[in-house]
Amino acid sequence: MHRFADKVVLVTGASRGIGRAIAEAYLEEGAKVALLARTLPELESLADAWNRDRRRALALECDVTSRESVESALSELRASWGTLDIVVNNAGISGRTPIDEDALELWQKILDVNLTGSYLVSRAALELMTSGGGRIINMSSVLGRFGVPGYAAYCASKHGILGFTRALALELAPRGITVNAICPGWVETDMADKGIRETAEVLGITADEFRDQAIAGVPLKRFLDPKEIASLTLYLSSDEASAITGQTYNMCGGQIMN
């Protein structure tokens, strides 16, 4: 199947993890994909693998916290393909910001990447999106649904994504552009590994012990594969989901029920 043949897609944080899985899923279904991240060599390697027959992957170095960097990347996308159909705001970072520690710099960085970055990319991307049929998918987290001690900045940013999604969905509905969000739970990514190590250290246990605790808190008793998040992303940006907007989908193995 090539549901997205000739569609132009932009994915932030595309160099690894969930973002890479999403980008590859669109490419497999015929889309042309702009790959955005700060690590250009990884993007170029991914793009080269998909550009053997024709140019369908475009590697663009971009810092989503910088308006100038975002606009530069979108300008290059415009020069290459001229239009844009789907935006996936996936770029994100995490980190501990306990309230009794001076973590203001990290607090601001997390909000800048996770929340303000989604705003900057969406705003610039809309200049290339025609009315009717456009899609914006924002990546939140189960931590956009509940809180975790010591991760106030990450939780605040991911809760903010849900509010941003709902407001933007109403604002763009007259243009026929839908906006939805996904809340992944534990996914097999480098970010998850980092979170496991951080939390294990705070609890005074091994990373493997905390991972077992994390799995025990998921009713399906497993972490998700990034490809599962990609599948939901593609559905929400497909023609079949044209009547869905302003919604948030939990994909967490039932984790939020606990």
Ligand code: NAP
Second form
Amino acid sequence: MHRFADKVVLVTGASRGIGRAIAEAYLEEGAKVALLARTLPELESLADAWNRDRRRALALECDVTSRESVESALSELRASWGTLDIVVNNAGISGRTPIDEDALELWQKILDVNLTGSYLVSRAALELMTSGGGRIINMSSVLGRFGVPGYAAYCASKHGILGFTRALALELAPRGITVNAICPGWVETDMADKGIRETAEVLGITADEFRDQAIAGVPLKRFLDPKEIASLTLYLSSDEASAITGQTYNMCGGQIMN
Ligand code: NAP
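Next up, the form predicted together with the named molecule. The previous block was the form predicted alone.
To see the whole picture, the full complex is given below, headed by that same chain.
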């Protein structure tokens, strides 16, 4: 299937985890994909694998918290392909920021990457999204739906993404651009591993024990594969989803039902 053969896509946080799976899914379906993250070698190894036949993957070093870095990546994209159809704001970081600890620096960093980064990338990208039917997909989390003690900054950033999504959907509706968000539950990635280890330490149990507790809290009794988040992302950016905007989709094995 080449559903995205005539599309140009930008994916942030494409070096590993969910972002990498999303980028690969678009490439498999024929899109040209700009891969953004801070670690260029990881992006280049992915791009090289896809560029053997045709130049369809562009590795762009970018820190989404820096306006200059974002603008520079977008001008490289403009110089290469001149247009943009789909933006996936996926880059994110996590970390504990308990209220009794002095965690201001980490609080700020989490909000900068997860929330302000999505704003900066969307703003810069819009200049290239002029051909109509554009799509913006923002990666939130089930922690954008409920709170978890010790993770106030992450929860605030992911709740914030939902407000950003709804407001932007209204602002961009007149231009025919849809904006939606995805709220994943536990997905098998480095970030989930780190969260498991961190929480296990706080609870005084092993990582395996906490992982079992986490799985027990998921009705489908498993973590998700990054490819499952990729397939929802592709659907929301497809022509079939042209009537969907301002929505948030839980993909979490049934952890949340509303
Ligand atoms: P991950 O494996 O840690 O990957 C995070 C990605 O973000 C990496 O490519 C990283 O690349 C990039 N990144 C981090 N800071 C960046 C910055 N300042 N500028 C540009 N890129 C940056 O995480 P993941 O699990 O795939 O998570 C992807 C998204 O899904 C995040 O928004 C996360 O909050 C969300 N999510 C994950 C889960 C889960 O269970 N895994 C659940 C719900 C939501 P560099 O380090 O090279 O920059």
